[in-house]
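Encoded as structure tokens, the following chain is the form predicted on its own, with no partner shown.
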Amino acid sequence: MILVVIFGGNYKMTNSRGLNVVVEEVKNYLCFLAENGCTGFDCKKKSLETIECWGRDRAFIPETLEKIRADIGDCRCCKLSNSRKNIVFGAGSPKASLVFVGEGPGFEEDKTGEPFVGAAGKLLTKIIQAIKLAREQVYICNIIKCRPPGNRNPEPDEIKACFPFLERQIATLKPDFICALGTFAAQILLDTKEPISKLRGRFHDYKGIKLLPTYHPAYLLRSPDKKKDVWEDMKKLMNEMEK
């Protein structure tokens, strides 16, 4: 919820989510009241211009990962909040040029609140080291931030509730590269239904950022023969990052 307090021309706002929408609604509602003869409030042109500036002024406040995490709080936006132990926000360098995006937290991640710390996480660490980086130099996060029961696939309403936070994280990090791990990460980021087998092996565009899909480490644990494909993807990523 956004709280707007108007007193003597001053205002205070908390929580920036949907701010521009609310500002527009406040302005339109004041105009509606004025047109229908209501009095007792200031609806002059100058006052309306002041209201319009609220959203623009707020937009210049720098976004940070800490602020995004604070906005998430103890999120109850979807049903996953009923079964999770911890929100798994993300981890790594806020200055990372490479971001790994997975599907969602698993059992170990839900327990610790950290992304990719289970068996798949250990394999991801080896992949990162293979491209001559450390986990501390990249940023790791997921499409959704709460574990689905039984590690089932994320459902559309869960993705819809959580994806805006990931978009804000990526916009704040401003990486040069994204590596989408697995079907869901690649399909959601690229807004496509193409299978990961067809998406991997080449770069795509995500809002001006080079995005390379590849198989999820958890899939590699079940299908180790696909590791060679991931290594080919990682070589392409290394070559592009070195340009």
Ligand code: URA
Second form
Amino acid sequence: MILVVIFGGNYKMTNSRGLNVVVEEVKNYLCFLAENGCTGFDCKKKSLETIECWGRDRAFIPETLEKIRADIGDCRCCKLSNSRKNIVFGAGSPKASLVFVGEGPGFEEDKTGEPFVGAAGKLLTKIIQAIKLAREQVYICNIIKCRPPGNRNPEPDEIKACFPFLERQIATLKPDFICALGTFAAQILLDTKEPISKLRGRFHDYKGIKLLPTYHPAYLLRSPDKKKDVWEDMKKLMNEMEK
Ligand code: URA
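Mind giving me the form predicted together with uracil, seeing as the form predicted on its own was just shown?
Below, the chain from earlier opens the complete complex, with every other chain and molecule after it.
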């Protein structure tokens, strides 16, 4: 007796890899039956191709920021999860043409779950307003999503665990511009060891997106004389965005 498995219209599989495996197994089983002389079912090449399409069509779940956040869940991928209060996912418009990327959450961000809300964040808000935008019109996020204890620099294993989520966020947002805030964000996004003083002030390429590194607002709070350099960078950004 031949058992034929029929996939109904309501077939549910949240994991696309799992669905592809099932489709592949059904296809292989039908081939096996055909090769062994079993009859009474449709195993033509065209039908097998149709089965493959079911897998592809149904497995296609569009990426959204909500899905990425759901995938992060109560992330335990690195040791920062032991000390963090909140995951700081990112905030702003999902349609933003400009994305700001900082280093990682500080005390206030860890407390609230929102990026750039402390002293450096207030300065960033002013920088955004100076380029005639509002925080709600841009997207703000960080290389890592959990606060390192005592605001130490993120460690390589922490970046390795967290960076893929940011890559997915950027791929979903598809911004025209990224402004990398500070050494750390610029070096990680551009995969370089060049200092920020050499990287800032000109556009670089990040996967086809124009990336402008500039000094981190926290650095500006310590070195206000660098504000004029950031203003020069922001004027370049405005000019380019107006083109
Ligand atoms: N510094 C950062 O790099 N990111 C924040 O969210 C806050 C401060």
